[in-house]
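We begin with a single chain expressed as structure tokens, specifically the form predicted on its own.
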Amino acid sequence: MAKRIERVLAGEAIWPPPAWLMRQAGRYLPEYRAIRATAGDFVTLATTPAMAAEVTLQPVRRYGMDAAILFSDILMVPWALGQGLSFKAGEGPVLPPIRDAQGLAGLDIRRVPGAITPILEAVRLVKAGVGDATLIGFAGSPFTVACYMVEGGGSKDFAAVRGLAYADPALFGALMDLLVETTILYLKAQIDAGAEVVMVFDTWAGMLPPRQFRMHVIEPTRRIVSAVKAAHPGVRVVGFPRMAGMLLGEYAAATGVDGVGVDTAADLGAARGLVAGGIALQGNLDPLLLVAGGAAMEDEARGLCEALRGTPHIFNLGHGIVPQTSPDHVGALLAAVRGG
């Protein structure tokens, strides 16, 4: 019988919906950070196998949460693609930044299968070990992912790469199709080495108005659906619009996904009248609920699951969990999410 995420993602409806969370593996857990000590820079531990697949493992064994996610990163594609990549304390990723046409011919998607080989690797090992959980592989979306690669890192309004799409669309265009292609390769490699189902972030999709949106969003995010839905015709795929408002239900129609991530701003009840019932919701607790804990959390959480009894629903957060969060609030809400 298919994986509990994997019939919510065919859209049938379970009751307690399967959980997990986004960014469960991570700084908050004890296990994390002391692998995390000895592996010295985020890229070594990316790359690790080992590694990357312990702490991928963690949250599972801990909690038994009903899915692993890959420990990685949305940058690793233009790490890969040979932009640099570092990760600085207080400051988060930092890349050369890619403004003009030399900056983009200085990325080779020929590189692209050498370098991910570590990470497939420890999608394998992962795959060994993940018992009745659902291994997710992931890729950021190509409007998020050039956000990073065209600011030179995390921005409150990333206005480099939105002036650079209304300067320049062919310059930007030509970005975002390299990105399309080498972000469908890598998810494609991630099912081949065992991936059940594979997930788009789009973080920084709801900055832009409607047409962009439908252009950098929706788009992009067709384009890698179709492809890896005809390279693996049973593979589901959920995509995160982040901030998406309105256009929710479009963005679900057009790019036929299997699922679709809600933010923490959104209304449940009302995003399910926006998509179509046979497409997953997936979310969407406040990440500082989580942080805050006790009855007001699992109140919130219950009521969540509540709003979409009775339709295909995974339980997450809205946004990452934040490293400030107890590990013993993770386990209330899990428990308060499964009826306890």
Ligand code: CP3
The other form holds:
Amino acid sequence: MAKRIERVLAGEAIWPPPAWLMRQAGRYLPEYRAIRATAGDFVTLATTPAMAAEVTLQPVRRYGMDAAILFSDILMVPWALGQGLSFKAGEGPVLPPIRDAQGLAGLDIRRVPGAITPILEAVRLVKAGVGDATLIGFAGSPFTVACYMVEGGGSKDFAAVRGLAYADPALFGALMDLLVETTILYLKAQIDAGAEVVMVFDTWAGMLPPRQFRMHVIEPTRRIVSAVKAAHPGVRVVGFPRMAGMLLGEYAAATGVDGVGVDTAADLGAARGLVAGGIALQGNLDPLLLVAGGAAMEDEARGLCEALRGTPHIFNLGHGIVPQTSPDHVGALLAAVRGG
Ligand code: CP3
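Can you return the structure of this protein in the form predicted in complex with ligand CP3 rather than the form predicted on its own?
Entire complex below, previous chain first.
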């Protein structure tokens, strides 16, 4: 019998819907902060298999989540390619920006299989302890990963990467091709190590105009989904083109994903109208409503589930849990979704 999330991704409607939360492993959990303190920095935590596996399983144990999402980061791909990566407290990720052919030449896909070995070992350890929950592997989309690689970190508008795509399409295209190839390799390796579903996070997809969205979001994602499915026909893929708006339906149809993540700004009923009925929707409670908690949160969560009742739905947030979230509110949210 397939696990609940895989059944929904095969097109089945389950009531109440299975649930997990983006960034469910993280700083809002005291047990995460305890391990994070022993690890020191984030990259060490993500590349020490026993610790990465432990923090992956913490929210599954505490709340009975329907999925365990591998504790790692989308920026481990540039890290594995040889771009330096560090996380500065309060500032987020820092990478030496790639803006020219010389920067691109410093990246090497041949480093990747060796570099990701500890991450794959973490996948194996999680698989051994995951029980009835679905083990979700993931990667960032080539576009969103390129945003950080070109900018050298986070940004309000990622003007550097969007500018580069217009000004030097050959260089940008070469970077995107490298990211497509690396992402295919990385996702296939996670599946070989035990990931049952994979998710492609495209946090910044919604910044692009429609033509660029098709070129830099839909087409690379389609290549990734088709290569992953050619190697692993039974594995289900979820795409999360955040803020895709009206292009959500085109993304779902053209990429070949089995499920789409819906961001906080989208109306779930309208999303259901855009996305073909056999494709699952995942989402989309506002993470800040989870911070607030209480009856308003519980009513909203029940309403989101009702809006998609009878159609394939995986309950989730519309974006990741934020650190100031109370662990008790997460428990109350799961109880509300499960019919409490
Ligand atoms: O629990 C899970 O969801 C799995 C682990 C996971 C992390 N990052 C852990 C993490 C996942 C799936 C991600 C994805 C990710 N990382 C995305 C896409 C999804 C999204 O949130 O939009 C993006 C854009 C990143 C890049 C990133 N990583 C940023 C901007 C930051 C700094 C901001 C922050 O939240 O701290 C990170 C660091 C990061 N990744 C942390 C965690 C738990 C915090 C590190 C710490 O503990 O100090």
